[in-house]
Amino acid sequence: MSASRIQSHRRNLLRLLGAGAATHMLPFGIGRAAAADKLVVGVIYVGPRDDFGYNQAQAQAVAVIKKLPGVKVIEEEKVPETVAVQKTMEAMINQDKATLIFATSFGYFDPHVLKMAEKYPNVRFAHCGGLWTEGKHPKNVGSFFGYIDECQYLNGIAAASASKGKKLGFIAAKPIPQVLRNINAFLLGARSVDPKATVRVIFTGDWSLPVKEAEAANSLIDQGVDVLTCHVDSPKVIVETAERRGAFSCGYHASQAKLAPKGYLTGAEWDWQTPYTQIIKATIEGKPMVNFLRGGLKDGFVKPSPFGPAVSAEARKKSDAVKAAMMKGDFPIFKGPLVDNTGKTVVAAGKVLGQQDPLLEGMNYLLDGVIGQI
């Protein structure tokens, strides 16, 4: 690539960024070798890209990075968390010449991403949700995730404000730390409205089990739950079931508002374009792999869905005030004393757990007020 073409490339990129093409886009340095071709980025999804959930949220970010000059994106959807993902990664590397892979599903990390990273040390692997550890994992691997428990706390405010019986429901796939953190944050948000609010939780056992998710939703509603939320790959079935049964719902991953025009209150959404562009920026500039990347509302990693018509003015005001404090970094969710639902103190009185506290990344309990077992 000639010097004039490099300058033209730089000008086009800055023009794109300056035009506000992406809300949280960062300026890219052009530090790659003059003769280099486009950066080829591989993105792997565990489910369909239009699932109204986890995969759709990732795909929305990919739609943004596809527009970046100097970047070519290769996608593969419906890739299971088995050796199949290793084969997909190898195909992207060897056939498509990808040098950056976004492996977006939790179960891709160990052993699949780790194995491929050791085999291909010149390729970067960015994994969503995994816990990269210094001295344990390869330097060409990175982990990115968002503090979406902040939005789940806001979900809890809206849910408890709309609920008549203060019986809320949470349908979850697996009791891993990230899921437990969301459940507990949802409870704490609800209890900021009503200290007697409860959250009944059902674990389905896997990320995408639509039949079990529908059964769980109906079971919770039959128990008197009048607001549902979830942590599964696609909230579609749960939100639609709630709407059909006359219950409210809070969404997750992406917006499901159009699936429930009456009962959708708000939702906890990802804004993955922020970490995607940061990781691509570091790659293009030839900087070291970003090994551990986290952010919340104030960092542009997550966002709440717009309020639905059923959310009262009072609930909107309270939620907006808490969100403003979170945006300033002045609102810790987990502060003691906190007791789990077995009666054990898990956060001592006076102790505050900041969002980056490793104790939160390893959460293994459900708080008092959550009805269910791990």
Contents of the next structure:
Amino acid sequence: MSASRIQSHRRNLLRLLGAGAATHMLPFGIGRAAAADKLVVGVIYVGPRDDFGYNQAQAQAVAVIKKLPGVKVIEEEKVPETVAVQKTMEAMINQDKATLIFATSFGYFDPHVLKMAEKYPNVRFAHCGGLWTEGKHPKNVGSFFGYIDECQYLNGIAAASASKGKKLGFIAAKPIPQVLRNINAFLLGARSVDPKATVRVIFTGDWSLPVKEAEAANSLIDQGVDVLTCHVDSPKVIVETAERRGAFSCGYHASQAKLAPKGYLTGAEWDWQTPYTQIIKATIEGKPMVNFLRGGLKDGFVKPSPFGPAVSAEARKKSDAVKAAMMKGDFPIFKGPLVDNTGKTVVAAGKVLGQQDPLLEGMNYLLDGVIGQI
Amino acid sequence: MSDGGDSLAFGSLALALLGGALRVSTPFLFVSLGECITEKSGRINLGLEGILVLGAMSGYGVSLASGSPWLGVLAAGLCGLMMGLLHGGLCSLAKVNDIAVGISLMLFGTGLAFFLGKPLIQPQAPMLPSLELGAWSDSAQLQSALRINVLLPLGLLLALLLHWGFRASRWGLALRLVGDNAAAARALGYPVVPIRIGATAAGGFLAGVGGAFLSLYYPGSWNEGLSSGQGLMAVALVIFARWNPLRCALAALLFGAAGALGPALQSQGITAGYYLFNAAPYVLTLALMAASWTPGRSLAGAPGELSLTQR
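Beyond the form predicted on its own, can we have the form predicted in complex with its partner chain?
Whole complex next, starting from this chain.
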């Protein structure tokens, strides 16, 4: 008993010392050199690492950074987007001495990552998908993301080319800006093939709900939809259901081609190793945190899946031409005039939103041609 | 939209709900029938959610390893049986509360399934075959709505059998007696504890089979988010069905249809309030519980020994 009291005294003393030290310290770099000679990187996933989807795409990049010299990686899977992720981050920081944390799920950002970043100014937090704002958010937080809507546009081209009735289906988890941007890009891609194409959206309400996703796929196909794509954490169930029902599918996050050898057209895949290595390099070299890191096809952040057998030669040609333009960086997806599905003009005629435009990261509408409601 | 369009949409919504009911209800049906047997004996097993998930995992694993989905179903059932035995055995010890054991069993079952199921997320196991009951129709939607799994008719048959058995068979009467009045059962020479353990094990078996349906037929994949509380809802459903197997079957179909409501409406372009429709099964659970529960009076049909209904 007395021993534990001494311990708690000592802990308080350390806390005091730590707080004193922190106020004198510069935000980055200095504390690290003393901590360990290896950079400890913590990675937090919202689901299992081999989910054929979102988490798998992150884990593939983590497998690459594990091989980097001077880097030690610790991982935790299935951490919910609640206060649980704060506990995980604190454990990684205090017990494993992690000084760089990759928080890979969208809902981790606000308030969890922001709160931890204020509490631990010497730790860097790299978040996937959050909208980091200069002046509003701590300097030791960075957000990285890819313009995967470019690949969704290519998905839309392949989907509308393969569809007979030009009725496409999109199964989405939640109506957040990234998801809406993907749905809209998918529609615009489809409409570049057939201006009458429509996209029906079903929101399931959460990132991983297999029964509801299967139900959504079945009801869309029952309504005459013949190409499905999605934005959920694991597209496995949706792609498998489409294949069983004889419908086409476009993948997301990672390649699901293996799951649907007949109907898989193409897919929008992440290539996260590019941002991961950039952020780790900056940390090791003691450069300031990369606060805002974005990239598309041409930067190697995203890539399309190879075409499946059901994609016609014509569709391949069209898709490849658009891809080439995107690789050169002169293919803005969202250019006015664009009207949303309530009739409001959202991008005025003549206005062109470049891929980097922060307006796009706050997207809160579904374009005309999308059947669905936020 | 014109009137003709509306009635067409309504017909196709009804069809979508029917299809959803037939696709989604099977796990509810098996778990609730299992729980019905267990509760008839005077025990309650809240751990069926854990058994469902464990059954889904083990069924998927065995189907993958053996190449036979039916072996997977059997393995899932046996896993459930073991878990049921564990629950039944633990609850037979003095001063053990069956609700607390059930909750720990639920956490144990899901935890074990997630732990052992890690390598099963990626591979594709052979699936259970489906019966094409809609082959006579030209309508693709009707065909797909009536494409069911053989476990569903088996479950419905089982419901009939249990309904008859609880009333008319010797084992059914013994089970009910044990559940209604343990002292009377003991006086008549029935072994109360073994019957209860047996009933819990049988309930576990059925819940395991329900889990195998999830992973081996619909949605047909092993994933940690697979169940989303279906095992727990099935327990509530038994109370709503007043411990009657036929009403369990009806309630399972109703819950299946409620689960299909959200996606079905959205796919037809009725998109307002989808959060509400997606929550339909849960709202239904709450509403039914509230409607069927009268304070101060035990439920009609409730087994007398059930800890849940005792004051």
